[in-house]
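Consider the single chain below, provided in structure tokens and representing the form predicted alone.
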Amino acid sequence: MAAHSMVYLKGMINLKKRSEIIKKFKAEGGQIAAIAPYHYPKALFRAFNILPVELWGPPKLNTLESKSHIQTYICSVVHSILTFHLKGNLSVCDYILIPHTCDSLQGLGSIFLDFIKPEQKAFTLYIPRGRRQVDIDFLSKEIEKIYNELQKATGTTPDKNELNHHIETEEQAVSMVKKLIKNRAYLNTDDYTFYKTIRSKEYLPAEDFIEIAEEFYKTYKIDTPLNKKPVILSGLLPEPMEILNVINEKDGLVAGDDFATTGRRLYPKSEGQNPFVRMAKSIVHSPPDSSRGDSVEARLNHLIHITEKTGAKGVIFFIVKFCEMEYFYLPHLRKGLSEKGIKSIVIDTDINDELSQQTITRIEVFMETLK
């Protein structure tokens, strides 16, 4: 197929809905854990035959119920998670995990533990902000604490071999995401289909995701790169996902990823026999990340590195409104990118709103400025 073809291949990978995956997993004797964003030890839950299903909202939700419990200026991701709970939609889950990713999620954890207590067992997880040995030690103890709680709740005791087996399976799944992102320009499909596929890792068992990702790669792989304008996306998540269609319609391609859902969780492989330390190391050594308190210099160098690898001349910061940890970096990142000749734009979004015409126009104009 010609590299310059404007016709993407679509809809050839059959992805089941989250509800179907959850129903099937529970029917086979497993349990479900609802996971708030975004760093957590997935392998730990799988070792207890618990499927982690991530809560990035969900989007397009009327969040009226949550507004009587948290301020309106809290981000829409947190509002949606709380509303989803208040509507009873988490009843299918057996456990809830809320990592202390930011102040808003830390507040949500307090609400779940002390005020609007769910029927399920709720856990919190403190993610250290540094990358030192002491941070690995701290996080490994946090993970071991959850292990002990799950041990009590399930009555099972996965040994080191079981834990390490699931760690390696999850690492294979992460490797597949890395492979797909690295080869994005050689995959002849639209960005909406691409992101729908790689984000299925948020709810699929790792072994199922690996199989689907391999099929996806074989189905869409071409020999020469797509002749599109490469652009980088940065932020928490690509919601509303219609932004991807706008980019493609302007002859663009999301060639690099700095989203919390994906690019910031391209964890390195770990070594050693202690599974708690292995899981902690992977998270601590994740790519530069605003939620981890990394320096502006580290974040900037990481973005510049992605642009150099992909040939992108533009970065779209797709920011969920009121996300302070993202906003803090923006002036410095944009200044540093500009000094390197890389254009950028900031798009403020609410995951529950439709993509406005004004936003569409701004993205279209930005894409037209890229050479």
The other form holds:
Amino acid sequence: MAAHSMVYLKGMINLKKRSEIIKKFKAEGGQIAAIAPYHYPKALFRAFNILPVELWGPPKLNTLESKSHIQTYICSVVHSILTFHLKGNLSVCDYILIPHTCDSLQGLGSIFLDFIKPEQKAFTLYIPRGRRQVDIDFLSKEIEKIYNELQKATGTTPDKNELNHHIETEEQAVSMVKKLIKNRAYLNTDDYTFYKTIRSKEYLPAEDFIEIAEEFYKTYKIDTPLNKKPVILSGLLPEPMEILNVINEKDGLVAGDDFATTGRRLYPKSEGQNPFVRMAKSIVHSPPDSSRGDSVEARLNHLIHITEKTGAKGVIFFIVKFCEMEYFYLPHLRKGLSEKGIKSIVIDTDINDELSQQTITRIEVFMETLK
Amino acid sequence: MNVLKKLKYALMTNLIGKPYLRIERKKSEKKIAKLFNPDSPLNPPLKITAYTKEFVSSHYFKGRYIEGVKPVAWVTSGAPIEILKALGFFLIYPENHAALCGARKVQMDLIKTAEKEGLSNNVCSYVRTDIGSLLSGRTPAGKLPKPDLLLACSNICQTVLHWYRMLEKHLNIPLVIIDTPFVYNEIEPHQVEYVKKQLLHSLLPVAEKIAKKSLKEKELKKVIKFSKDATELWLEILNLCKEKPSPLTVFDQFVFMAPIVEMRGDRETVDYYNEMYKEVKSKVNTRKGALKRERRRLLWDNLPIWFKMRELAVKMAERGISIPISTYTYAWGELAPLMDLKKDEFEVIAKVYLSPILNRGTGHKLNTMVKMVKEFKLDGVILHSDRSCKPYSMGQMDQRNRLIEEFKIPAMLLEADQNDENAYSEEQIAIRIESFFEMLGVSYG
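Return the structure block for the form predicted in complex with the partner chain; the form predicted alone was the one displayed.
First the chain shown before, then all remaining chains and molecules of the complex.
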């Protein structure tokens, strides 16, 4: 891979490794929960002094072990999570949470409970597919159910104030991500560094993340926007992350995203006194999202909104192969974007593969067509 | 306008459709009689096979003229249709329609049409078939009526939610989603409450508005009773397959299950299964099996491979392999006991539609399979690893391993697809089946 554009300031923020964070948190008396993608009540775990560490793979894994449990037509994220566990890498975790995000994660959760039976306490969480009051009521009960399980497991009973305190801290962390994304064009850094930083929220305690995000903002903030071609990414996650370098090398900038890791989890602030309802409301009112079964219209309008706000003229759908929920929307989203003069491209990926030369070329050509 | 449409409907269905389908049925009966072949490993099919064709065809035939006569809804196979039936809706099941296309082997052209429009070949082949049909207007059913309402229930997969979102976009009509949380262990009260509230507050007001009438409790109870009766009869028919030799194979059941999926809640469906029960029972009484010689009995797991049904049926029968039952066909009967007519209807519907095997955990399915192997006196299990149906297929590898290692039941995974011939490798399937036959001791060699 060629060097990044020299315009950017690179790597000035020192991000600690995930393993160091986990070690430190445990040393201070906390526990760890491994969390599969992607909506979950982070504050709930923190109120029990449990650090949620998200499992987005990890990428670039040889997933031989999982292939004796799940078929090859299941996506690489699910294969990686299972392999990671079967290799013994989750032994550092005290709990495993597998939210019901799609049919494949439903299957994984079920296999974990019925066949794999890990030593850790494993939970599932059903995320409702609507945005109605009935969905908030149901999700708040699901969250309360996990609260009761954690209460039993830890012997502690965080009260309403503690829960609300953590909800507010988590909301502050989300606000920081929003601020960074909103100001992306005014942050003089490459996309790889940018995403490494905002994705550190996947494993950092919210307090630490807020601190790092603030420092990041101060370090890279400039007064005039970067003179780059803005582009939007959509999909589950930016893996392999080298895609970001390819975009930057072609004078592009990821001005916003509709990723499950980031853009789809820019939750609104919640209100009210009941912490379970607050957490449920936040998730139910998350931005439009394939995993929530949102309408084509809602997702299209959201994408158009992001492109208009950022001035992006192109959208790259970066789809993890076999992720059915993403594939469904593509013909309609692409048609709708095209009608607005926004170009788009679909790239199939496997998080465990290197970015192929063919993919690099396709992205390069796409970036060249954007004016 | 509606009066004219009603007249046309009555004319076409009663004066033209009925006699025409009756003639076709007679022709089919003659054809079935001629099918008798002393060299065939299969006994002649049930007499009711010809009536099944007439019965299912008449439904689609009515559908051609139903617009403006009755409100029309397109629904998922696991949708709580009793409410719609009680409001007078005419129902179409896109999944069944896709299966019909597969069984008639016209699905690949439709799949290509959908893919040309940008739908990935990694999307469920039922969806690609159905969307291809919608885009091209081609269907073996003649014509599908345009719906006034879409109803998707998540108890069979998440795929249907996205599928119906696409239909919503294409057809620009209301979509109601009934979200049924996946049951990892046991059904919990808050899950029942959630589904019940959706039935009452999401589905009912929209359906009543479209039907232009209010739901009557008496009517709902009547429909639930018909559903329950038909479902019980279906279960009894399947339970007759516990006998040796089995009067039906799963390949027969895949065809005979169409009315329980798309016409449950109708009196005629109860009559149909009553007739079938009598015929199957008489086969049991005379010890006449579906196969001329039943050497081994297997369980089939997952959906059928629609476009290979006949070939597989013959291939199995040639070796004396009978497949008397499947988790899929049985799923349409095993919920009958839950339909308690004395309880609150909405609570009953909520519980029933939370309970299908596809909405239950992988361990539950393994236990079901083990129980079926015992009760149906089976010698092994074929697990169809269906590329299109991830929720049914995930867990099969562990299920197969447990069947073999823990329960000492021979089991084989067959990689294929319900409708996409591109995911079917003739040679590989032949090799796998042959190896399994060897293991079961029914090899030619």
